[in-house]
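First comes one chain, alone, set out as structure tokens in the form predicted alone.
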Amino acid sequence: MSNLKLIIKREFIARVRNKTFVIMTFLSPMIFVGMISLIAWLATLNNDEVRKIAFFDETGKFESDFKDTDHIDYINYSKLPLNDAKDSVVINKMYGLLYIPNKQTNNELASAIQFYAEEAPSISILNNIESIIATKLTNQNIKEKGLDLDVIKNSRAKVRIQIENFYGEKTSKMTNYVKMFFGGAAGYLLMMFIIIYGNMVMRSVIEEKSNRIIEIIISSVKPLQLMMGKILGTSLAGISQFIIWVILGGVLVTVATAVLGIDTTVTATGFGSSIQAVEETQGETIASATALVLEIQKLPLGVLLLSFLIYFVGGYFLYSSIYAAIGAAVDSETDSQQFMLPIILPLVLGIYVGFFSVIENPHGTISMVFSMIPLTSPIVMLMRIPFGVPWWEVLISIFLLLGSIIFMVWLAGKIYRVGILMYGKKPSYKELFKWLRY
């Protein structure tokens, strides 16, 4: 047992003293926040650009409908010949030319409109132009049928469904988006943790094996103890890094809410009216940010963090034992590539099931089954938990994962025990199965 503690301590210290580990531990949250801020800033710069669009309207129906906006300036070229209008757009380096031909019916006109541009136009701009034309043509069709347009407009009802559970707690449609984001982020982050730290274990084994240090180490330590020491020491480094990220993330969120002036004191019962009051006094943007923060606060963050730690440790032990066995079986990282598919495939499958099944139907059969299968449960169950999962399903998933860990560690230990002293031979799957019988 003392030897195991020494190995764990050695592996942990070797990881946390690594410059890359220290830098990424403290810089990763800042880099993440910086990237989001940069993307938002670049999007703002992109939105500030004003595009000049000329339109050539042969019908004369739309001249008053194309009104300038914050991002688009419309210029009427209808009095020029069409070819001259095209040349003018090219010479003046405008965004494009909208050509509306004269047709006998609105249906013919709707399919004959063209947009000339040097490059493919923005989808949002095309949608905006199509909306303007479609609204005009629709109103004309209504009038031609002898219907009162004002009556129809006034008859349109705007429905905004208020969401509330049976205990009186109000929420909004944003809740599902927040749950989707947190579940997806947790699952993806767990997959990256498993791959990164599993590779650390494998590289450590390969390095000691290639340097022949392993022969000295196992003279005083059992191979299984050495393998478990590497796995445990690296897992403690990963957990330490995750805890630091949670603390830094909490600090950054607190600072962000204070800088943006977001009110987080709104109660659940007064959710709708309070958000509306914020929107009236401070604007729609601050109101949306306030609603987002409140929805995040409603999540079972403590349960999510605890679940992440449990499934991180469980998933890490399951996969890192496989990584350790592969590291012991090969002589270099190049030789290990042939064994990577069985490791990566379940992780990728878990991500795909999470994004395409869990987010759409978190309590469906596919979501539940894959949240029980040990190779995919750490990712899929983490994605399901924000949507609310019965406690007995979580317990079954954890017990199945625990049983699989014990079995996989036993198998990996047998491969590790034989492979750690094997040199100069590129192993195959047949060879690994043979080692299991030793």
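Note that the coordinates shown come from a computational prediction; the quantities given were computed from them, not determined experimentally. Positions refer to the first chain, counted from 1. C-alpha atoms forming the largest set that superposes within 1.5 Å between two forms make up the rigid core. First, how it differs from the form predicted together with its partner chain.
Once both forms are overlaid on the rigid core, the distance between the two CA positions of residue 364 between the two forms is under 2 angstroms.
Core-superposed comparison between the two forms: the CA of residue 387 stays below a 2 Å shift.
For residue 412, the Cα coordinates differ by under 2 angstroms between the two forms after the core has been superposed.
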Contents of the next structure:
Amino acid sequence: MSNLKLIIKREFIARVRNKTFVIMTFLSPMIFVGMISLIAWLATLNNDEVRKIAFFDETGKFESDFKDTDHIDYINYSKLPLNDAKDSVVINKMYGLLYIPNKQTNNELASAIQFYAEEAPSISILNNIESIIATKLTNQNIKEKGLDLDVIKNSRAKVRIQIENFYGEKTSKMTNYVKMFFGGAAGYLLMMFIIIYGNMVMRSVIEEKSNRIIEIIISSVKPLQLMMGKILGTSLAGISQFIIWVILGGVLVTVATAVLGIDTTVTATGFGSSIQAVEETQGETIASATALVLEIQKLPLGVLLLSFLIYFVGGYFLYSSIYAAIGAAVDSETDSQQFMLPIILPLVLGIYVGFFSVIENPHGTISMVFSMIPLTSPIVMLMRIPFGVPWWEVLISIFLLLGSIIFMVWLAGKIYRVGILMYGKKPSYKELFKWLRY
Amino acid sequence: MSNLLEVRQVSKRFGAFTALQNVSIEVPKGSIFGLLGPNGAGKTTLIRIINQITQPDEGTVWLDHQPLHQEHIKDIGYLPEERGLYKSMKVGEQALYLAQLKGLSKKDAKERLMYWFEKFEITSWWNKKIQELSKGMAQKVQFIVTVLHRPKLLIFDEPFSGFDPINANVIKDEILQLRAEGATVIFSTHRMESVEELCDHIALINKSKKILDGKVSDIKKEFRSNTFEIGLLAEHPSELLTNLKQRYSVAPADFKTIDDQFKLKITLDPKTSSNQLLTSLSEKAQILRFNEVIPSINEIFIKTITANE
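Condition change, the form predicted alone to the form predicted together with its partner chain:
Let us now look at the entire complex, which starts with that chain.
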């Protein structure tokens, strides 16, 4: 077996056997699924609560319009004197009292309605009440003006713009949300992966240094070989952990939904419900889980997967070689803090550019530039790709990334080679620069 | 005797700091070669260059009449001064791993490891983690890993540090045994008594330069000062002393004796032979002791370094 293979194997086994690693591998999906279940459960709890709202209607027009819903029970207090009604609401701990005074015109009435409550009422309840009253008053106004309500209803036009690109692919707003979700998830995932496993590479370098085994090993293998073996072995461990997470997470979600009877459209696709919310405010309730699946199937999944792999591996290599160099330069993990900025800064920048610029304008100058700069390109490009990026842009970006990986591995290798044999020094950036010439 | 290792005119600089300057050494096949020098002289850098951990800026290193190349790694066994093992890995596993990195097959490595583990009576350690072993125990494992692939050249940097006297002796015997089986040993240490005991060749490095090298016996000859320690029984000691002081340079000596002797250290000028001194002494006193003062490596070390300052 070649030395590189031996090193990869050892690193992989060392990572995988680590207790924290094992615990994290099996516990994280459980915690994750548990949290989702908990949130879903709490949401249903909240929804089950039925609120009692009393109304005091001096006009007598609205009695029949306040119909009980799943969440609100309306109680008519119009026959009581107003003060008694208020007292009764307080004593019975009702949610609030809606007061509709008698006014001359509908317009006066519209701004004179009051809601008495102990605490500020929830927006959704207020919206609900407002829309009931508004519909009633609008309809009355229309009638008073002598117009036919049905005619107006029938002549209302519904507009849904169909988006189509020049290659004939049809999209909709929903597709954009789906793309945003996929791009964002991929970029975020990559950042987490880099931070978690890059740190592992760094710790493993520091471990060899503080164990003093390093000189024994590099009398047998080249430092660059050792560094590459470390990066590869750790990433293999990371990928295995990742696969276990996906499988275990999938199984757990299925089990949890089956056992607890939680509505999958709320839990598994929390994202779907947020689309629903967005669409609902526009008066359209079309987004269902099936529609979502259809939209996902419309995405070029093959291309997405391939580019995800390329940028994932590329980004990881670029950053973990920096992590390895940092590990070699310091004696302990606490000392590594001063060198973390060049890693964290571009990562965070990539995420910010991604969430603020790419989603707003995936092909704008900022998105374009940051998807070319190697340190941010893996994250930003991953976020852009679902929106369709010209192949030559992707190609340039990948070449730039490859070039900088080679450069960075070379650079890190130089620092690594010198650093692993330096004990008891806390080097500055200036010294690291000097090491390059040793 | 041919040389197994030749270092020719090697220089190495780290930035503005010069670690080695035109250093050449020749290590004869089958010798035990002491690489000596004060702290920071450049010994470790030289050893790292021989191990191809560091590349020299100038000069070449030849092993077995070939310029040093990648394959030579298998011919060298190196026990560094800063040494350790993976704390959370099992003893057997990491010994296997390190042996395989030196090019042994898994099967060979296991066989040879079993041989050494049995020899040192440590087979029960196989499944233990290093963190469960003491420092001395871990050093034994490191020694085994260093010699396991039967290298032509063994390099030990402070091999006895961390060992108790009994285990240090075990290791010393093993080193001698390996030499008897044909290995050449380079030995870097500050313990002059072990150099005295083991080495047949030495090189002395100070401040990045080699200032002395050669066969130990040759060096000692070079450093002999024609001084003799003498123990006498004389009837008139004071008279004799005055007499001797007129002819030779005399200093008081200190060694253990049975009788109440007259102890002297006499240095002869190159023209006078020891026999002449002996004859003149025998006329005046009973000679109980007469031996040449042989310079110890320790004295040579200190003398050379101080002269070099």
